[in-house]
Amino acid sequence: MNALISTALSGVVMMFAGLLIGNKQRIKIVAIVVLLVAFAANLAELSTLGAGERTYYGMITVSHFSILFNAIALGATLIFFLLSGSAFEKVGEHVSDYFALIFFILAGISLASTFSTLLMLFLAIEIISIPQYILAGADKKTPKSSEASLKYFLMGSFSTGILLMGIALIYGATGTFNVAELALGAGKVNTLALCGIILMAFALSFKVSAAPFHFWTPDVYDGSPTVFTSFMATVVKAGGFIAFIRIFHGAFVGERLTADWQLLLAIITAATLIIGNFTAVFQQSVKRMLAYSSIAQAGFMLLAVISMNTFATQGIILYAAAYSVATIGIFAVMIKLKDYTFDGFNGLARTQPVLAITTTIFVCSLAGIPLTAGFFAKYFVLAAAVQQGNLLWLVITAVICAAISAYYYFRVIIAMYFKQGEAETEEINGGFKLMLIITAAIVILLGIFPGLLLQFI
């Protein structure tokens, strides 16, 4: 609850900061300070929560899991601000408004991790989505940005309609919006409710870029300002998965009912893994490759949604942290480059060794190489699927896709170290390099000691 209130207030503070502060660097400092306050307020709730969970007005339920996830989202956003906050100035004049919109997205993510009713779920998804439509079109000088915003808005509105229809059908079948009272799997499966679950699965699949609802992702990610693509592809995507897990693990349970939606999501997961990885292989732009790889990573995170066990809970937490930090890191490096193609990375190791070394760590983590956070993230979600018992074919598919992903991730490393060229970069200061090193150190630290995060669940 503290995270929801503090992030919403932070958004309001940033809106007024734009009126009172003219210096854009100072606006960034204010954003970092209020984010730290929100982070501290979120953790402070642990001291009053005790061992259980607390429900507010039957609408919001705060637990250790939600507080930990909010801490990861806020921590990843802090890294994002420190690495890429200066790039906001290149997008347009309304720097404080961009920060405000990001805080409102964080408020939506906080709500997605704590909702107790389907109405709160709908509000959370919309609070997350609407600021993203604006950020996607923030670069008014670039037609691609406006096109991305319009496409995102139209597709997002379509998925919202599907989500509302799903909620309406479930309400018609059960007579309640309360997640704890739905009890859909308690008796005979209601056809109306099953249709509602399928529609909700489709709508949430769109939000997390799962196939076959992924088609908007490459164009929107490519057309949006790169600095905002970094945030949309990481923290926001993780927020969508938390909503996915809360509703499917919390309400849609029961032997027959679970088997039905697990089969549906297993098919979606396999399609997401295959389409995301195979399409990423053929991309010539690193930005578009990361867009398709984000689809592939969504496939891995869906394994945690399908699997209903302890490994799944631990896996989604570790995956959210590992994927967000590594992707924010590589996007921060890319923002400093003048060419986003693979050729644009040629010779980077000679001109900017710190950027090359840290980028190597980030892509190794995304590929799931041992001693990086991505390895244990993939291990936990795969272990969750194995423990589930009936998903061995999906685990084999995921492992093959992970091997394929090494090809396109390692193309970046080959370009930096083994290709001739002079990668052109903007002026890079010592502070940026230090922050990159710290981010890479976090990736390695979580890759060696995943228990640092998991102990708090």
The other form holds:
Amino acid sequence: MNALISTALSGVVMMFAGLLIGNKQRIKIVAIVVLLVAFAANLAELSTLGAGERTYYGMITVSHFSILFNAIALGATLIFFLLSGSAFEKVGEHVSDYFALIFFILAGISLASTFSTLLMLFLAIEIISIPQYILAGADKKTPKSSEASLKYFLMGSFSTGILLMGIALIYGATGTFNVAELALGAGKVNTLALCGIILMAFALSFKVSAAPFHFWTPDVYDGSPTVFTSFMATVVKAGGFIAFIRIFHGAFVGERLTADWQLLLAIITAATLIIGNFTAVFQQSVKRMLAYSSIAQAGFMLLAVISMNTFATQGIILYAAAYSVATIGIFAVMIKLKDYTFDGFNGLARTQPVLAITTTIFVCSLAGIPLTAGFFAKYFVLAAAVQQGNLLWLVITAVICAAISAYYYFRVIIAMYFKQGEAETEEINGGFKLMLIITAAIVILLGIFPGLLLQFI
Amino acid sequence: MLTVLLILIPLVAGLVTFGLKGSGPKMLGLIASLASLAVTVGALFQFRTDPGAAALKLDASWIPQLGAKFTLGMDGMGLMLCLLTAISFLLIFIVIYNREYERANSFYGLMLLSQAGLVGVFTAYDALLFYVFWELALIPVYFLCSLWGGEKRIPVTFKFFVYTFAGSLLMLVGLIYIYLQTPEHSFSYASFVSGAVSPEDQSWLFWLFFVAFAIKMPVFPFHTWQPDAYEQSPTPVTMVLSGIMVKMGLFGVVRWLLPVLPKGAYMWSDVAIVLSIIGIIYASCIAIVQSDIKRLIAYSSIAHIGLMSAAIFTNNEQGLQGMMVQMFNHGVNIIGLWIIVEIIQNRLKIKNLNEMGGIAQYAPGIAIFLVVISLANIGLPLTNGFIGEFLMFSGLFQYNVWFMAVAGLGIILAAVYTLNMVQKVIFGQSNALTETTTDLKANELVVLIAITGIILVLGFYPKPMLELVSSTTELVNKVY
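Follow the form predicted alone with the form predicted in complex with its partner chain, if you could.
Next comes the full complex, and the chain you just saw is listed first.
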């Protein structure tokens, strides 16, 4: 609850900050300060919560899991602000508004991690989505940005409609919006409810850019200002997954029912993994490669949604943290480069060794190399799927795809270290380098001791 | 404590080396490898007096939520491979001491990190820890090959990386599956070998592990990365790859496949042996027609490893013991061969056998050592290669006479390509280029004398080595 209130208030604060503060650098500092306050407020709730969970007005339920997830989302956003905050200025004039919109997205995410009725879920998804449509079109000078925004808006609205339809069908079948009272798993599966579940699965698959609902992703990610793509592909995506996992694990549980949607999601997962990874191989732009790789990573996170066990819950937490931090890091580096193609990274190790080595760590994490956070993230979601028992074909597909992913991730390393060239970068200050090193250190720390995060669940 | 030191010395030295300049990296590399060898010898004495000594073990908490622990230990085979690693790295560092590498700090740093990873693989007694070290040994080698290799190094190394990474991931799935079957959800070696996995599961789990190990060895048809990688890598790295790293695959089978999935291994042993034998014949035939000396040795290595991998699955003591002894001996011999190749390549800048000839007249030292090491490589009696090959063939004979008969053709083929190579390199007509060959320098001489010493001592008196690995052989036989 604290996270929801504090992030919403932070958004309002940032809107006023834009009116009162002229200096853009100061606006960034204000954003970081209010984010820290929100982070602290979220953690403070842990002490008042005790061992169990607390429901507010039958609408939202705060638990250790939700607090931990919000801490990850807020922490990742903090890293995002520190690494990429100055890039906001290049997008356009309304810097404080951009910060405000991001805080509103965070409010949506904290609602997604705490909703206890389908209505709240719908609100969460909408609160997350609408600011994103605006951010995608923030760069008004570039037609590609406007195109991305329009495309995102149209497709997003369409999927929202499907989500609403799904919710309506489930309400029609059960007579309640309350997740705890749906009781869909008991007895025979209601056809109406099943249709609703399928529609919800489709809509949420769209939100997390799972295949075959991923078509918007590369264009929107490519067209949006890079700094916002970084946020969309990481924290926001993790927010979508938290909604996904909470509704499917919390409400759609039952022997027959689970098997039905598991098969559907397993097919979606396999398609996501295969399409995401194979298409990423052929990209020439690192930004587009990251867009497809985010589809591929979504496939891995879907393994956690399909699996109904503790590993899945631990896995999604670790995955959200590992993936967000590493991707924010690599995007931050990319923003500093003048050329977003693979060739743009040529020879970066010679000109900017700190950038190259930290990027290597981020890329290794995304590929799932041991001693980086990404390894344990992948480990947990794979373990969850193996434990599920009947999904070994999917697990094997996933690991083969992970091996393929090494191909395109390592192209970045090859460009930086093994190819001749003079990667052109903007001026890079010591503070930025220090932040990158800290971010890389977090990736390695979680890669050696994942328990640091998991102990809080 | 000794085991931890064996990992810590190259790890810390490797990290420090990145920050050094001038001749600092090569000095530190030499010191660290000397220290590693000293500690390994200390561990060897400790092992002979008390194999269960606390100094050879470590059991620390790592990820309690997963049941993964930081468990290190030593058995005869692990110790033997640690010894091989320590000796090899020391020899490599001595022989390349007067070479100047671009960015020497990174080169030596990565070499030392790969040593740490290798020792970790050989000493890990926790499956997850084993997996982590397994991958960690690979990463520095990837960078070493890609940065200091030949012209086609980037795609070749990349293929090597993706191949081994894919195999590793399959193994990871197998590890997770077995982990979930263990009653207490633990990665410890004891839990893994407790027999919790059903025979039906073992039959398919076998392949997840076997493919990972077969790629690393490499066994036919998973070998295609190897000749290119050996050819394109800088020679010191090729020494690490062929001398030590391929042993990771063999080691993995003995430590993590046979005891954990004995029924799976028993079920598929025929297939594994047939693949290995195909590899022996196929690689030997290709080696005969090679004109590139690096590729010739690379293919000969596939053939030798093929015999070792066939011997593992023979399910008898002699085959296993021969294979383990041969792991050490093959490592020493192949590194010896690479050292000579490195010396020739450094002097003449050529790899093509047809451009060589007559070196014996101008560099008799090189010629003598090449002959001795080549003969050891084909298992001539009274060289170290003999006892291992004899035991392996004997094991194979007990398993299936026909398998042994076909695999035995490999001996003849090995003699053909090896003697042909010796003939082309050192005898025959010299040319303007080979006449410029200068003989061995002091450091090269020291290294080659050491290698020849090992070859002859273990050829005449292989008992200490057989005794060292016997504890592991007994253990493996119990689980079948």
